[in-house]
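The chain that follows stands alone, in the form predicted on its own, written as structure tokens.
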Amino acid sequence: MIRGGFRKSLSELIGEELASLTPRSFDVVGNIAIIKLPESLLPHKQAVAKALMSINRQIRTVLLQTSNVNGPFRLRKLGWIGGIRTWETVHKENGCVFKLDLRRVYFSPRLSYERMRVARQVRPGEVIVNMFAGVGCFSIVISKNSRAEKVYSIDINPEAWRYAKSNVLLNRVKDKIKVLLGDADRIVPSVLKGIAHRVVMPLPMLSDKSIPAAVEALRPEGGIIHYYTHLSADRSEVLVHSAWIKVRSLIGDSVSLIDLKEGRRVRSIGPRQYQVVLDIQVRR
């Protein structure tokens, strides 16, 4: 988040009426720090860059973002812009630690409370499918924080695939972690059906389409998934009802009961846009 003592130290450097057009808030992806900038600011951006390095001495590097998560590898576009010229980095979270590249791979420090909140939802023995796995930070966190028998985590882009198999021997947990590449719509019913307890499909862009193959990935019996997705909303008490209606829509008849365990607002992503999670339990 942005601090008072990094505005003050900006305006050092560029003037108070320009430090106050700076965002409210920015992240840090270990020992990067990412922001966006208005275009008043960015013939500052150097300014800006050793404002944060000067208030945040965990940051070494700092990038510009320029560009809104999209396409299938979910990837932005990133700017240096100050300190030590890399995009590759080590995030510590949860007990556990994630080597990545964020020009290559998509990871969101906000999610960090999302990923334990799952993890304690975890029952020993359970099988757990995560369709859209990244780096392998969910996987991984419900490995190390959970006594889960087997997570099978899975995503498609191949740098994302080639980080999380490393991740998963730099946490130790390679015997309970399989990491697969490909599209989980595709892997699910060919070689995931009808093995996992609980599903977790923390790719909002992707979860609508892709609800029949989770369902598909549940044991006979049934199941949990945890789905993740993006709504906009003038009030953000009516986020859990509207997303409720509309995953129950997609579920349709391909099961014969479902019911809403827990839901909540993760968080806001943009005026009156926010990120939603409902955890669903489906019987059959």
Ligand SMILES: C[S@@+](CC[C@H](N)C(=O)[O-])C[C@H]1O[C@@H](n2cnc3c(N)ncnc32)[C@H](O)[C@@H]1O
The other form holds:
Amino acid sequence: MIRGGFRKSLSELIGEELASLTPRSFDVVGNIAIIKLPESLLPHKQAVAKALMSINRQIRTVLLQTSNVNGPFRLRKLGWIGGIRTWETVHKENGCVFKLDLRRVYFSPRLSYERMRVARQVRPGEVIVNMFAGVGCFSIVISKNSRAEKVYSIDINPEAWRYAKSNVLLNRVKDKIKVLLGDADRIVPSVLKGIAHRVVMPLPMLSDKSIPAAVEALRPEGGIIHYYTHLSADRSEVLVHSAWIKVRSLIGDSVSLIDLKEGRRVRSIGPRQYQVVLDIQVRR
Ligand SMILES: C[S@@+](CC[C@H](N)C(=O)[O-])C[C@H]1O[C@@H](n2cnc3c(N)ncnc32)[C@H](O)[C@@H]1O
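Switching from the form predicted on its own: structure of the form predicted in complex with the named molecule?
Zooming out: every chain and molecule, the one shown earlier first.
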């Protein structure tokens, strides 16, 4: 989220020169704003929090992000710097609500378009496996916005699993989603083999390693895999092509057909670093 008024409001508190050092963008998840600050602004973090809350009434809590997303659960360090002292909130998106604790689970509001883009492709009666589901965002957006028959929603983080279960109830999609706790690479081959029309893999860090499980989840006649990956490139135009070359070499000769239906840059994640998605048709 980018807010011109934020710097203006902050400059009234700490002066224009310092205020100009703040990043222009920050995320808002439910009632919580998350911001990163350069070293020079850390002594002014309370003023930053005050300015953020003054420009947007929705923001009741401000958290300072002090690490990148890391570890198997994809968590980041978030320190409280203003407003109500909480890390839990309810975020609204695509006609759905997601309750979550930002310290304990992964969530990005920046994937909102992507979640709906996938949901729009789902045909009536489809069975879907979401291998890295977090608090259930893709699974719930799909269930609420399509006529999918069933979504299997897997996560290895017990806290994400717990929130996913309560989000399924909050969104009244209990009959359409089965929430599973564990390692998708083990769960899929043991209980979800050959059942899916579509597999969602929203964890770029693991998607390469988990491709064999994704292919195993597909029905014998094949289906679609939404494959997310991170790539670096000087020109963003080459990203889809590079991702396609990579995924073809990974799947190799293990399938009878592989075809690229669509590919797009999802977002920039650093200097010359991007998240990319490919929608791949695969026949086993
Ligand atoms: C990037 S987040 C998922 C984002 C989510 N789909 C969304 O839209 O908010 C990746 C998730 O994968 C989970 N994860 C990591 N390794 C896993 C594994 N082996 N099996 C299942 N889930 C895993 C993490 O706990 C994390 O919640």
